[in-house]
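To begin, one chain is listed below as C-alpha cells, in the form predicted on its own.
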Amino acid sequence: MVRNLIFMTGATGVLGQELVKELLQSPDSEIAILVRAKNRASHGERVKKILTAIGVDAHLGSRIHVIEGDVTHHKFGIRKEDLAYLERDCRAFYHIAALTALNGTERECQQINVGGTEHALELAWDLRKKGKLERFVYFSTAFVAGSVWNHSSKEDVLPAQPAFANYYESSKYKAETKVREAMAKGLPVTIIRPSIVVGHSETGAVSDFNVIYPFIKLFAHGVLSKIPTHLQNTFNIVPIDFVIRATCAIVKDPRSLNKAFHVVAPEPPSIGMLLKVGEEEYSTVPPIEVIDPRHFKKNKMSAQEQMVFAMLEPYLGYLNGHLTFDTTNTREILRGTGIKMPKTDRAFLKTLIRYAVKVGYLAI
C-alpha cells in the first residue's frame, strides 16, 4: 500500500534530482516521475542513467516509479493505466519542469513553461477531484517579477507591470498567473520561487552548470573582456542545498498552503566581489573591463565579441536590475526548523569557482 505518493515533473533536472534524493529520506515516500524519451534514449534508459548517477537507482521499481509522458501534451500524454495509478494514490504533485535557458525563444518558452503549466493544472484538477491530491507544488522563479527594474517583489502577489529581460521571465509570469487563478478557484497550491540556483553551500557541487555558469566561463576563458554593469550591482544566487531543504520544510508545514515563498539569498554578492575573488584565486584570468551601461557600445567590440555578446544579452538583467525580494513568508515558515537563510559571500563564491575548476568546467 502506497502511503505517500508524490508525482513529479522535471525530476531529471538539476533541482529535480536533488529533490528526489531528499524526499526519499522519508521512509514512507514513493515518487512517480514523468520522463520523456530524448536523443534516441528511451524514457526508461534516461531514468536509469540519472538515478544511477545520483545513487538512488536501487529504489527504481520499488519507491521510484517511471511514467512516460511530455509536459507539452494534453495531460502530459500519460497512459490510462498510469493516470488511474495517480488518481488512486497521488497526494502531492510537484511541477518543476521548465525551459530555464535565458536565451530561449518566445515559442519555446510559451510551449514548455506556459503550456506545460496549463497541462499540469489540468491534471492536478483531475487528481484533486477524482483522487487524493492534497497539494500542487509549483516551482516558479524569483524573477517572475522581471529582473530589469528597481522593484521590491512581494511573495504573495505579482506586479501589474513587470519589466522582463527575456522570454523565460515573461513565460514564468504567465504560468504563475495561471497557477494563481487555479489557487483562487480552490486548488491547494504552494509556490516556490528560487533565484539563480548554483552549487552546494559547502562543496560547490552541482550536477549541471547552467544559467550563470556559462556567463562566468566566457569571461574566465577570455572570450569576452568587457561587461556593461556597475561593480556595486548584485546578482541573487542561492545554493541548491538550501533550495531543497527549504522547499521540503515549506511543503511539510500546513501554513504554506496558498502562499508563495522567495527562496533567495538575503544579501546577494556584488559584481565587484565576484571579480575580486577571480583575481585573488586565479591570476591567469584575463582582466575584465567594467563599463557603465549608459556608455557601453557593442560596435566597439570585436566581431567575435559582438557575436558572443548577442547571446548573453538575455542575462544582463541579472547584472543590471535592482530587483529585491521580500522573504517574510519564507523566514516565518523556516523559523524553528534549523534551516537558516543562505550566505552567498566571498567564501561561497570561492567554493563555487573552486568546484567548477576541480571538475574541469573552468580551465583556469
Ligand SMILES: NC(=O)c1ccc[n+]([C@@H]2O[C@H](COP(=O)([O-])OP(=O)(O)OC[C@H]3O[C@@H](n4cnc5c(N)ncnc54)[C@H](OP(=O)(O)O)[C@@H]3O)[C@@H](O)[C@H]2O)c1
The other form holds:
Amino acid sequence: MVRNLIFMTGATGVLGQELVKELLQSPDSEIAILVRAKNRASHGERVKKILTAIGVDAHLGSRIHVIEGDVTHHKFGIRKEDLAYLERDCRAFYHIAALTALNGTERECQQINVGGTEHALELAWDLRKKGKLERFVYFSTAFVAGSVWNHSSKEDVLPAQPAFANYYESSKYKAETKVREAMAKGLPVTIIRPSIVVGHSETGAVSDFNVIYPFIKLFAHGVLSKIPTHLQNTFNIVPIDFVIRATCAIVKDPRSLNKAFHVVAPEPPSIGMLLKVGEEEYSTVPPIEVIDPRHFKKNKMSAQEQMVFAMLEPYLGYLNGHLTFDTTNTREILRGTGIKMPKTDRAFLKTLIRYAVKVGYLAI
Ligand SMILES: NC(=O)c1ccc[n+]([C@@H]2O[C@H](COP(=O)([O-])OP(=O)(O)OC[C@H]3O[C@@H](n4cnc5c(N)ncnc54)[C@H](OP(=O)(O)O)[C@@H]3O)[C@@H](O)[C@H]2O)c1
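I've shown you the form predicted on its own. Could you give me the structure of the form predicted together with the named molecule?
Next comes the full complex, and the chain you just saw is listed first.
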C-alpha cells in the first residue's frame, strides 16, 4: 500500500534529481515523476535510463513511478490511468519543471514556465478536490524580483514593478503570480525561491553545469575578456545540498504552508573574490578587465566578442548584485533543524572551480 505518494515534475533536472534521492531517504515515500517522452525508446528503456541518470539504484528505483507527459499540455497530457493513480494516492505535488535557459525566447518561457505552471495548478486543484493532495510545492526563483534594479526582496510578496534582465525572470514572476492567486483561493502552497544553484558545498559536485557556469566558462577560456560590473558587486549563489536539505525541512514543517522561502546565500561572494580565486589558482586564466558599466562600450570590442556578449546580456543582472533577499521565513523554519545558512566564501569558490576543472568542464 502506498503511504506517501509524491508527484514531481522536473525530476530529471539538476535540482529534481537531488530532491528525488533525498525524498527517497524516507522509507515510506514513493515518487511519481513526470517525464517527457523524448524518442522512440520503449517506456521500460526510458525508465531505466532515467534512473541511471538520476543515480538511483534498482532497489530505490522500485519506489519511483514514471509518468509520461509534458507540462505544456493541459493536465500535462498524462494518461487516464496515471491521473486516477495520482487522484487516489498523491499527497504532495512538487512543480519543479521549467525552462531555465536565461536566453530562452519569450514564447518558450511563456509556454513552459507560465503555461506549465497553469497546467500544474489545474492538476493540483483536481488532486485537492478529488484526491488527497495536502501541499503544492512550487519552485520559483529569488530572481522573480528581477535582477536589474536596487531592491530588497521580501519573501511573502512580489514587487509591483520589477525590472527583469530576461524572459526567464519575467515568466517566473508571472508563474509565481498564478501560484499566489491559487494560494489565495485556498490551495495549500509552499514556494521555494533559490538564488543561483551551484555545486555541493563540500565537493563542488553538480550533475549539470547550467545557469551561471557557461558564463564563467566564457571568461575562463578567454572567449570574453571584458566584463561590465564592479569588483565589489556580489552574485548570489547557493550550494545545491543546502537547497535540497532546506527544502525538505521547510516542506516538513507545517508552519511553511502558504509562505515563500528565499533559499539563498546570506553573504554572497563578490566579483573581485571570484577573479582573485581564478588568478591565484590557475595561472592560465586570461586576464579579465572589469569595466564600470556606465563606461562600457560594446563597439570597442572585437566583432566576435560583440556577438558573444550579445548572447550574455540576459546574465548581466546576476553580476550586479543590487538585489538583496530577506530570509526571515527561511531562518525561522530552519532554526533548531541543524541546517545552517550556507557559506559562499573564497574556499567555496575554490571548491566549485576545482570540481569543474577536475571533470573537464573548465579547461584551465
Ligand atoms: N538551477 C538554478 O540555478 C535555479 C535557481 C533558482 C530557481 N530554479 C528553479 O528550480 C527549478 C529546477 O531548476 P533546474 O536547474 O533543476 O532545471 P534544469 O536542470 O534545467 O531542469 C529542468 C527540468 O524541467 C523539465 N522540463 C522542461 N520543460 C519541460 C516540459 N515541457 N515538460 C516536462 N518537463 C519539462 C526538464 O525535463 P527534460 O529532462 O526532459 O529536459 C528537467 O527535468 C526550475 O523551476 C527553476 O526555475 C533553478
